[in-house]
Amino acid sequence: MNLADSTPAMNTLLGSEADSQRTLYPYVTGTSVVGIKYKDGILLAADMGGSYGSTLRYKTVERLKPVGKHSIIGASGEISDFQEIMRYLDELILYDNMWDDGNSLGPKEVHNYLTRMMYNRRNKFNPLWNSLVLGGVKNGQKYLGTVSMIGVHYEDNHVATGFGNHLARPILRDEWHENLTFEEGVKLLEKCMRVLLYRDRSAVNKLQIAKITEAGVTISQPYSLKTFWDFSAFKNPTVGAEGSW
């Protein structure tokens, strides 16, 4: 076989590699998820907005989902990638159930699985464009952790993704304590979500709050928060700003 004969095959190989593409940026995205531990379990909150670029295209996107018997997940970032993650998790839970050994995956195991999956995809230069919050309760132990799109992960008493890292967590550092009742926890999450609604252009006033305890998972029906838009800073945001129009 001479060089001339091998040229088409070489071009085919090079062409197939050149045609391999990766997601360069997300399309339809969700914004912040906020999670806290409270006295009896875990609470997560997220709105239902799905932004197509800067356009708030969808307002019924559910970003809080149960995972098995003991866990619940919330996601910000690319919605289609979150759907793919849920497919992976459904397969994981199904495989675990097939053993029928009386045991089931807890939140710590699911969180570890997510960190490995996100880091693996990052190493392939084909990440899943999501930041995830995973919480749960098993054998009386509460667990709450987060993982980013490149596999950075940690566990804490309260976590947040997106703008929530900057705007909600300072509130949580000041007001969270380990003996929060369910009502106090919901009130604290609503305060965080209200601040995010005021300050995050991608947020919508339609949210869900999910609760997980030893008894199981409960996800609320969508509802709206009471808001107040007559603050002077909202009416004249450029007053006192040098060089403003």
Given for the second form:
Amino acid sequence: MNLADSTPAMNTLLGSEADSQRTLYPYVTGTSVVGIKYKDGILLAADMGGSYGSTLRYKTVERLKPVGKHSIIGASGEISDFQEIMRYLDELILYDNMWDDGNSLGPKEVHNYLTRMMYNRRNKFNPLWNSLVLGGVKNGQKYLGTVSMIGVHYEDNHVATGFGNHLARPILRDEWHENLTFEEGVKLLEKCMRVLLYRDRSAVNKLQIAKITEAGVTISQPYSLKTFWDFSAFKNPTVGAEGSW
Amino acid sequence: MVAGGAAIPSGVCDGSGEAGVCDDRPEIEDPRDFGMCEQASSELSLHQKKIFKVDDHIGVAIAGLTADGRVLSRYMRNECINHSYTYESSLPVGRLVVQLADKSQVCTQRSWKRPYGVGLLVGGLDESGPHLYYNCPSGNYFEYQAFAIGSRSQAAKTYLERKFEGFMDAQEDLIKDALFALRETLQGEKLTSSICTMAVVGVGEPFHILDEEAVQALIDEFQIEEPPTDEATASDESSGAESGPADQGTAADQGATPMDI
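Output block for the form predicted together with its partner chain, input the form predicted on its own:
Everything in the complex follows now, all chains and molecules, and the chain you saw is the first one.
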């Protein structure tokens, strides 16, 4: 703990009075979320792991949730902050429905609302420690965007958080194209999730895929991917560099 | 204000009139136009501004205490811009109108306040199409296809009642209809662009007020300077007028007559 930051002056500069009142580090975290646009809408994939540091502590964490009629959200990072975000979003949708006037918040609006929320928290040095993927369809328009814990936001045809950016996006850049069918989209996402399962230490082999189209939201039941560990490259991994450290 | 293919001229108690035109062009992906006309009070004075752009997709015309109107316009602009900032999209007209109405209602239930002395014609475009609303000081609001407010607005409403059903189809003529309707409120005076303000909003066409030459060109094109010779009612230019629009009628809604305080 940096003593210079404990002085009253510095504390007010750094946000809340006591450090216990602001997010310093995450505790229970989710790993990558991957999202793609396809012919009829958006597909999101995320595993169901909640890690406690390096321990794979919780294995039935739902990291994909519907938001209103037109959107779905996927979150990585601190799970408790995601639950807080869901409270804010559920309240937002509630008030939107209470207008009862035929207008409704679409994915673009929700994405922007999240961006404002994340950025404002970051400015107060009390971030919501999440990277979010927000996708949806409204009036035939598909929308897929992402927001980070510091408020960086953008839209694209395919997005990912965390390790997904490094492992999944390159696959998607090569293999994504407009008008993927649902089956093609799921196959592509499973390919990405499999790579993440092999290479990301916080990944668990239990995932969900969420689909949103003009008709509505469907989130699949959890299932596992088939894996193959008998690649010859995996055998004798320390050949040529014996010894451990 | 004209919405959905209707024109609404309105007159203000102090001698100003407002008219709006809405144009429906289905071949261009359902764009809508709104226009508002305004008439200045006397030759010596410049126009008092009675039409305000609230956002790219919403405009408002006021009738009554213009100072109260400006305050409410500022509130509406603020609400629109806050919504745009938070949600990166336009505030639906219906929601703005309800917020405005709820604000007006508060002033009717607190003993230390007074109602906003102004009627507003709010016209705008959102996802569900063009809309035209009339907001009263009481906090009531009504949606119209065509409407007129202010003194001598009944003449304009009569014109609109005859014509409004054809508005959806006769797109090009909507501005013309608005000007004609406005002319009805003049009671014999010649319609020129010096006493008239026109504003339009449509799909792909943000709310904007037409400049004087453009309005005069439209008047000339439609040859509508000559006033009609019928029903000459003695029209006093009641300047320094009372608050609120003089009379309202429903051009389109049968059986629902909005009451003003």
